[in-house]
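One chain is shown next in structure tokens, namely the form predicted alone.
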Amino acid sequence: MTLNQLWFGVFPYLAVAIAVIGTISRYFDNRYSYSSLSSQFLEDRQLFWGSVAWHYGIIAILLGHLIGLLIPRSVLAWNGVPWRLYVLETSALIFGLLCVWGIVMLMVRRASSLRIRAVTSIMDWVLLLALLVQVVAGVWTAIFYRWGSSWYAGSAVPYLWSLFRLDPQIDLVGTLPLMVKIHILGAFGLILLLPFGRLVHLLSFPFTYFWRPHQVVIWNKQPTRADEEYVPASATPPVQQTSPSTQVGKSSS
């Protein structure tokens, strides 16, 4: 068996076999850790600087990798046109660096803040690394190899496909260049992770928002003396006026 044999036939499904079965344990066994453990509390200014980046540039790289795979032949046309690849290339490159500055942003903030350090285990260094070394690794694909949006869906995309029907064409990517694979093997890595750290709060999306009833929130605080001294004028109650004759004959009778 040859090392391409070993990363692009055996690993792929060796990796999601793990986080198949791990994640059904850590259901089970765990269900209430399926979060990402937010620490937002104990620091929010890099926290946002980092996540607000980060979720924005991996969201729209994950939905441009699965438009390629569903749709590769519309992918290739729409990169017939030279000012339309551009664009695309362009796009994806933009929000490639804003994974790499929110990731580096998230480890800077986990390694500089003592709270931070203090609730951080070995599993989360883990991740990030992985998070970070994949994202370069697609950054430097982007500018080093050129089209790259071309290239996977010819070459990359007929590879996964070939996974999901159990014969997995090795040769398609085995050519490929040694970043490119560490750029493929990193996204089967962190399927690998997923039961295993934070990265597990993917599953626990709430798509019940989109369909439960809306939420009534009512604020319950202590009145201030400015509330106390404001009072909107349609909110007093007409009072009814009687004349002093009116008033005099009630208290007479």
Ligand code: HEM
Second form
Amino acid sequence: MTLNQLWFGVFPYLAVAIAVIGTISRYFDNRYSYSSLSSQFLEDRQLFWGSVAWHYGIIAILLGHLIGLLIPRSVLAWNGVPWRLYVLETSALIFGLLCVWGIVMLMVRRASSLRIRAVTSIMDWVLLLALLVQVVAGVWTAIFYRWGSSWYAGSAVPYLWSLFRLDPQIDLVGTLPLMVKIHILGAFGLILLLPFGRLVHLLSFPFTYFWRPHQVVIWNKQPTRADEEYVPASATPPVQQTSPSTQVGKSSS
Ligand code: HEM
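Show the form predicted in complex with the ligand, please, the one above being the form predicted alone.
Zooming out: every chain and molecule, the one shown earlier first.
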């Protein structure tokens, strides 16, 4: 077995298998850990600039990759007119740079704030580093191997579909430049890491992140007997009712 066969023919399936098994077992072991474990309450300013840039950038980029995967011929047709190709590539580059800026900001935040450092694990750093490598390799590919959106549709997408068909066509990617190979393998590396860190929050209704705060605090304390017996003052019925008319709307039920 050649190295290309190992990395592009075996590793993708291994990564997906580990991700599926890991995700399911994490769900059954500790389903309340399906979260980004937000640290917004420890530091908010840098988080805002990093997180907003990162999330809007990465969602646009992944949507672009998905469109290319689903309708590669339409992408090629769109790119057939030069100005449209430039618009697509320039927009992708802007979003790619937004991702790089966002992830660097998030890393600086974790490194510079003592409070955030205290709640940061090795896995957090592994994940941030993997994401940084992935987006830098992507932007590198876009800048140095033009025009990526066209050859992505023409050769990377057929390779991805060959994986879905369980018949990997290694030749389609085996001769690509090293940085592009790193980018493709990085995607499977991130899939592999999915169940082992904060990235798992992708699977827990990610879309609500657009309109709700990063952090929703839910009181998760086991109620004690005292809590159960406690009746808030507003719930107690009025002691004395002065006239029949005051009874209307004052019921505590
Ligand atoms: C976790 C998954 C992935 C992430 C986060 C990611 C991220 C990125 C980013 C940030 C860019 C730069 C966009 C630009 O500046 O134009 C990019 C470009 C690119 N990516 Fe990915 N990528 C992923 C998966 C993949 C996969 C699986 C492939 C191919 C099989 C791929 C192929 C490409 C190509 C060809 C470009 C250049 C596009 C262009 O020139 O406009 N990516 N990617």
